[in-house]
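To begin, one chain is listed below as structure tokens, in the form predicted alone.
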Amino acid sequence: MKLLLKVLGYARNLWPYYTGIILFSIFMSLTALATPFLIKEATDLMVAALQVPQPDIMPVVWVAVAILFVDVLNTLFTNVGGYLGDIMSAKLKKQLSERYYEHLLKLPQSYYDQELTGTIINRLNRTIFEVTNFINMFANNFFQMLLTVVMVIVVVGIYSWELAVLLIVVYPLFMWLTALTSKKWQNWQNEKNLETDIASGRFAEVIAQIRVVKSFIQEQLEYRHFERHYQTTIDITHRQSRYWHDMDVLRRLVLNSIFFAMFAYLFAMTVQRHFTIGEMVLLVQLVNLSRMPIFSMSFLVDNTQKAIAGSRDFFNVMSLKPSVADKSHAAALTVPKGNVEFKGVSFGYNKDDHVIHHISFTADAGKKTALVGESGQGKTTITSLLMRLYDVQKGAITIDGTDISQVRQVSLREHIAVVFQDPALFSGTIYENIAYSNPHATMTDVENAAKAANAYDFIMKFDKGFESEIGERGLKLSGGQKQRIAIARAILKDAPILILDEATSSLDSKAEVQVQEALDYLMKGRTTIIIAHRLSTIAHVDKIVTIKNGRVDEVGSPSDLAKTDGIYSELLDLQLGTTEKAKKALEQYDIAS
């Protein structure tokens, strides 16, 4: 229960709702408790009336009116309290979701490297739903029942301390018997949650890449993968439910025996005239009032267990500390020139296994620097370190002499624009995607950025122009169109440092020309770091840094490195050789035709 109380502590500002729920729960309990007293009164009146030849019926009628009045009050209190509980639950869900989402956004890139997107999403939905659903039920039902039980024990104690003791014993006894099954039940529940999260994570991944699934005809494979995890939850539920209900039978048999003793004692004492008929009816009703919460407690405990398991997942994520964090003295970064320098930088996603080793080079202000090397050599890692998606483990990265680890991350990234190989657009309009880098931009600013990115003409061919919806990840646009939207977004940001991560590698020749023109405009006057394999992208750069086995191999201009036997020279020979072969093949085709 500590975890659930901790959840409520996350939303202390909801105390007016907590207070209102408590007050109306008290009112509901009092009105629920009033009815047995009124029925006792009616019973005593009727017993007395049976002794009179012509009894007066009005006292009994007034008791019935009182019962109606109490019932109406109980109905009003129940619904007002229920309304407060619903609103409290909705607000709590909102606040927990916001806190969870806000925390996720602060977690480092390494967290997302290890988790499936769908798993993260499902964990948010499942844990917060289970927690808020439990609290809503507790506020609307269980809390009022618990108050009623306390009041019942007090009233029963006034008439019979023996019955009150039996009632007092029942609850801790039931909770103790339940606790015996609790740990094992929660372990099974954690296993089920894990299986559900894995299935949901894969589900989201498949939906996002449905073209790949269909092109390789693997629908059945993915379905079996999904079905297997959910079948595992059923298998676990068989064991979990059988164990729970076997234990519940034992718990209920113990309770049945105790309530048998209560009723036997109550009836015997009434026969011996220790209680009047009216008092017996009152006590029978009160015992039954206390009995209902006990027998519904299995449902309460079941939901409590799920909420505790859910809250544990919630707090496991919330307890994660960002590995990339601003220092207490971190200042805002200023970039008068944009000179970027890597000084002996080493880094590995696992601390004992470095991806890059002692990387040192300078990207001169306003110049174009290309990173060249085979796949997996650490080029993208280098740019990720520049953006501080990860922190370097050795060495330092400076911008105009300022170590980026000493400045605020927000101010660092404000000065860096990125165009990825995957344009990474969002659902929404073209305008929203371009303005994503500068939400305060005017329509004129967005249009000018689109024109500079060679995107304006194709945008205006859509019926709604800049207000056209592009679908999830921009699926309604071609590759070249998406890339030009991404370039327009970077142009609008107007940052002094630019990263191009293979921005033209997936385009056809015509689209590449259009995108390259936009990139040429974007790179003017900016410190640009380019990751590329195509010579057309890096032929006119000012400097090439070749990366081999995670280390700097060569540094120089394209003309200088073309004369060596290094990586760039090999790439140049390979691409030119491919071109010559293509020409010969074309000549042979022409002769044959």
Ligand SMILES: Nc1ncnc2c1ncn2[C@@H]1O[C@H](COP(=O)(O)OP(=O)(O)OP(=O)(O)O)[C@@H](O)[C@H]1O
The other form holds:
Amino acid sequence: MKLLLKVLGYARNLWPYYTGIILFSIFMSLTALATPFLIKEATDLMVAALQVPQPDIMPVVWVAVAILFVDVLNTLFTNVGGYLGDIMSAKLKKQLSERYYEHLLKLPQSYYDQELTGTIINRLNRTIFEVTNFINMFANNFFQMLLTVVMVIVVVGIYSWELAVLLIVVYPLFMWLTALTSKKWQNWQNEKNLETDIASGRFAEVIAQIRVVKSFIQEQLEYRHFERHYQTTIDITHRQSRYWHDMDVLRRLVLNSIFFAMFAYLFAMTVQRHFTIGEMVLLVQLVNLSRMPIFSMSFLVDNTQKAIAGSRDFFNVMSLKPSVADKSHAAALTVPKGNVEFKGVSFGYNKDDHVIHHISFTADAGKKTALVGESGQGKTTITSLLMRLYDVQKGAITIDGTDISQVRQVSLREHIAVVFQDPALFSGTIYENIAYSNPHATMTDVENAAKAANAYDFIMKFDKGFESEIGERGLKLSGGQKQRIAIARAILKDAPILILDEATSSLDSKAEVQVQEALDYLMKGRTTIIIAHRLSTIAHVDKIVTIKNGRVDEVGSPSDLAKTDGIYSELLDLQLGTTEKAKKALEQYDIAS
Ligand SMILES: Nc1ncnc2c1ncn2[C@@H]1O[C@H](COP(=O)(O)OP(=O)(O)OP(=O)(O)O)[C@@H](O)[C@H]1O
Ligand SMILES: [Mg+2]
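Got the form predicted alone; could you also share the form predicted together with the named molecule?
Full complex below, order starting with the chain above.
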């Protein structure tokens, strides 16, 4: 319950709504309670009228008019209150979602490494839905219901404390019985949620990679997987529903007995003239008025439990502290030259399991430095550390002598442009994707960047040019096209430090040569860190740093390293060797044909 109040406290600015809802709920309860009194009044009038030979009908007609008036008022109050409740919960939903999203965006890369995308999104939807749904129902129904119950008990108590005591007993008893059932029911429900989560998670994966599924003819297998999990939910529902309804019969029997006691008492007392007919009619109505909420109680208990669980999840995520955080008073980074230096850097994705060991090297200002090494040696990791997506565990990284852990992250990333190994683009137009790195760019800037990335020609071949939609709703780009858009995006950022992680790996040799020209132009005067497997890409760099098992193996110019027998010369031999072999194979093919 405390958690739910904390949720309301989160949106203190909504207090006018809270007040309005409370006021209208009171009005609603009062008008709902007025009708039984008016009917009592009518009964009294009728009993009196039946004593005289020629009774006047007008007094009872006026009571009927009063009932109409009260009913109309009740309708108005209910709807205005309902409107306020809807708006309040919609606003609450917006605020909670925004806070959640804002907070998630601040969390470090390591959080996203651990959690599945689906899980993060599901959690956002589920927790916020459950919390706001409960608050909406509470505002529109439950609160008014609880108020009415309290008023009924007070009024009944004035006429008969015995009846009031029975009513006071009924509520907690029924709530307790429901809560008992609800716990077990909820466990089954969680099992069912888990099954559907697994099925839907796999479903989403299958849809996203349908080509793989089809090519390995695994549709049937995937379908059966889906079907099996849903079948399990049916099996659970059998037990769950059976249990719920058994318990419901029991609960209602208890309830029916208590109401039997109330009516028997009421009727007997009336016959013994302790109550007038009018009072009896009033009390019967009040007791009936309190019956409805009892059945909604189970609903209330159920939804409260869900909402509490939901808000607990919400606050759990909200209390995660970003582990990569700006120091208080962290200054903005300035990059006069662009000298990047790694000094004895060690890092592991898990604390004890280092991927990178004591790495030291410099990427000189305005020069090209290549990182060379076999797959999985830690090259991409080194670039992530430079962007401070993770904090180093030992050593330091400096830019022009400033330790990057001491400056604001935003100012650091402003100075680095990256072409990622996997050129992820967003849905949206080509224009939007290129301008993503610089929202102030003009159309001419974007076109120039596209030209420099050798992407302009293929973009103009699309019907809508730069306005072509890509991604889910639009056209699909080839791997090489995506890569060139990603290069254009980096070009447009115009940052002094440039990271190219396999930037040309999806291009054919001809396109690579063209893009290489663009990149050469781009790299001029910028500190560039290049990761490439193809040696042609790095033949003209100023410095090569070879990485082996997460350590720096050799550092030197391409010509220096070609002479040692380190990784670079090994790769050189391998790639030249394969080219020669290929040539020979082709020659033989020529002779044969
Ligand atoms: N997010 C992550 N969480 C845990 N381990 C990771 C993560 N990313 C990479 N690794 C591990 O760190 C090591 C280095 O990975 P990295 O991506 O830096 O290699 P790389 O040199 O860029 O390889 P490639 O040439 O194939 O791109 C690998 O053993 C990999 O399994
Ligand atoms: Mg990599």
